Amino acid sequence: MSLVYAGVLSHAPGITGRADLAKNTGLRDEFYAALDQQRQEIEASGAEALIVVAAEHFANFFMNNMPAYCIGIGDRYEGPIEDPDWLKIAKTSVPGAGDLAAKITREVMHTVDVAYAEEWKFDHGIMVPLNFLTPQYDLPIIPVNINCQGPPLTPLPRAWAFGEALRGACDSVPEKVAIVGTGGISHWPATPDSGKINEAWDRDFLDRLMRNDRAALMDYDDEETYQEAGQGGFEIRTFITIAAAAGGLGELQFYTAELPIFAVGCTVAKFSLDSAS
């Protein structure tokens, strides 16, 4: 089995960019500690590359070309595309895993149609997680985007199928691969409701996710999600993909809605890997 770790974590620009504005510094530091624990677990897994399944924010893909899925097959990437002073992450060059990513992409193509890209500018959706999970940028990264932003959105059953395809692809290569999904749960970015978090909705989703209950996870409707969790709630697709790839139960390691300056429910979790998936 070549998939050696599967987890999820939140991303939002405020997690790094507004760290000094958090009123509850103790809770902020607990969140950071949970992210550091995730880093340690990835390192302990022996992973030789990290797949980051994210929701891109119109930095590379726009309405003239919006793939349902895209996998990066480049040897190096640059980020963040945003102002580094605003994000509080310096611009840097991030190592890719071009040959491995190409092998994984070819394998995924047997069951799911997927685009690929040799060039990719990382925005906060990838750079914020990397800031915590590989702060020295010394672990090769395979970026993956799921369309969570430009309707018609990738249907949830297809996000699940994509996760299963990624698992099969990872298990087909000799390299040890870790995978994380990153997004928000409920959040309303770049709107007057920025900072609003629907904790009850988040916790219900996380309960379904940690049980890895496919039927319950497929029961979400985009219109209802938009009303209850904002346009940022569409990013549940990245978390669902990881649940499908892992196949096992999840362990919620951290969640809080009490850091509104980060404008997202802050989440860290991992999954057991079901060898039968």
Given for the second form:
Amino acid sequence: MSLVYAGVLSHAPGITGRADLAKNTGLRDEFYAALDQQRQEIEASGAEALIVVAAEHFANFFMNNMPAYCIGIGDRYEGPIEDPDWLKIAKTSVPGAGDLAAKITREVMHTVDVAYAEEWKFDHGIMVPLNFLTPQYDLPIIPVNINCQGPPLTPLPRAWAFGEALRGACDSVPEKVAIVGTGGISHWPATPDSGKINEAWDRDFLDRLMRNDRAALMDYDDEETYQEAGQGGFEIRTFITIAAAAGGLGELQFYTAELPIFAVGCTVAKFSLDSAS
Amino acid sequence: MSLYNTQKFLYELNRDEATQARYRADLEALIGGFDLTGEESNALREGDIGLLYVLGVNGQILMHYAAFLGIEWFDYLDQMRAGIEKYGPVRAGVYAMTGGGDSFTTEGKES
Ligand SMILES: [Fe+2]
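Requested next: the structure of the form predicted in complex with its partner chain (the form predicted alone having been shown above).
Up next: the whole complex, starting with the chain shown before.
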């Protein structure tokens, strides 16, 4: 049928792994409630598969052979690679949607030279979203990766083009497909500065994202992003891809910079799906 | 290339249970399979988070490795800070410390 849902959410490992350390438990639970709302919206959309546009953290791809973009076309995935006690998510097996993913890949290839992979291990970047969005792991997943870790990184206009290509591909298949992008905005994860968040930068980015203002979203360069938003800010690529895929305005459903133990500005949003002309 | 090899060692360890079994059974043999400097080999032998951080190992790779070693969250952050104190600033990559060693979490052990 077509794309039936588009949204974005955070994926930092602390969201599950350090849940017990959060001081502001009321705010933490509000965040979890917003994630559960997102789960319900995806279910209500009738989605038969969920594309997760992630920015993985060396679970599959390394500097020996790093794709800028990759789509998973497997029928089964394993995760998390991390110590389950650390992430507080048990190791599990997640259904894929191999045939559908291959069709989507074929379509995307008309405009973006995407890589594909039939093997894929999930790290926290996908497992944390799935933990909230499909807690029974009964929705087939199509993992997608944008390299946000090992520079050189793909330029933002290419991330936009990739989102448009994914949209075209979803609209070309008979199945109902949901898509989420998962990244961080400003954050300095996995450094001694973990917990540092540039809230003003985040809110400005989210404003551009919710307006789905392509020109304003393209107006970042990685050098500036690194200074203002940390190396975690490179993950804005996943959010930009979703804005391009959705085409419509966004609705910010949750944001806070007040849960620093999660080491990211916690975000949940959805987009209206203005059909591409 | 040597930092590359150190990261590759950790990448393979982090993602692969068979490599984790080899790590536990015969760490020396595993280390011997990679072209590493003495300093790097030692850091991996001792699980020296602080030195690996300063050498420029990508933070995500290092974080997963610290979790594999069972290091508690705030100890892991402290070990990176101690590494900088002992060995100087981060020498490569994009995971440098920018906050002067301060803690940015209001939660945790200090409360
Ligand atoms: Fe991330």
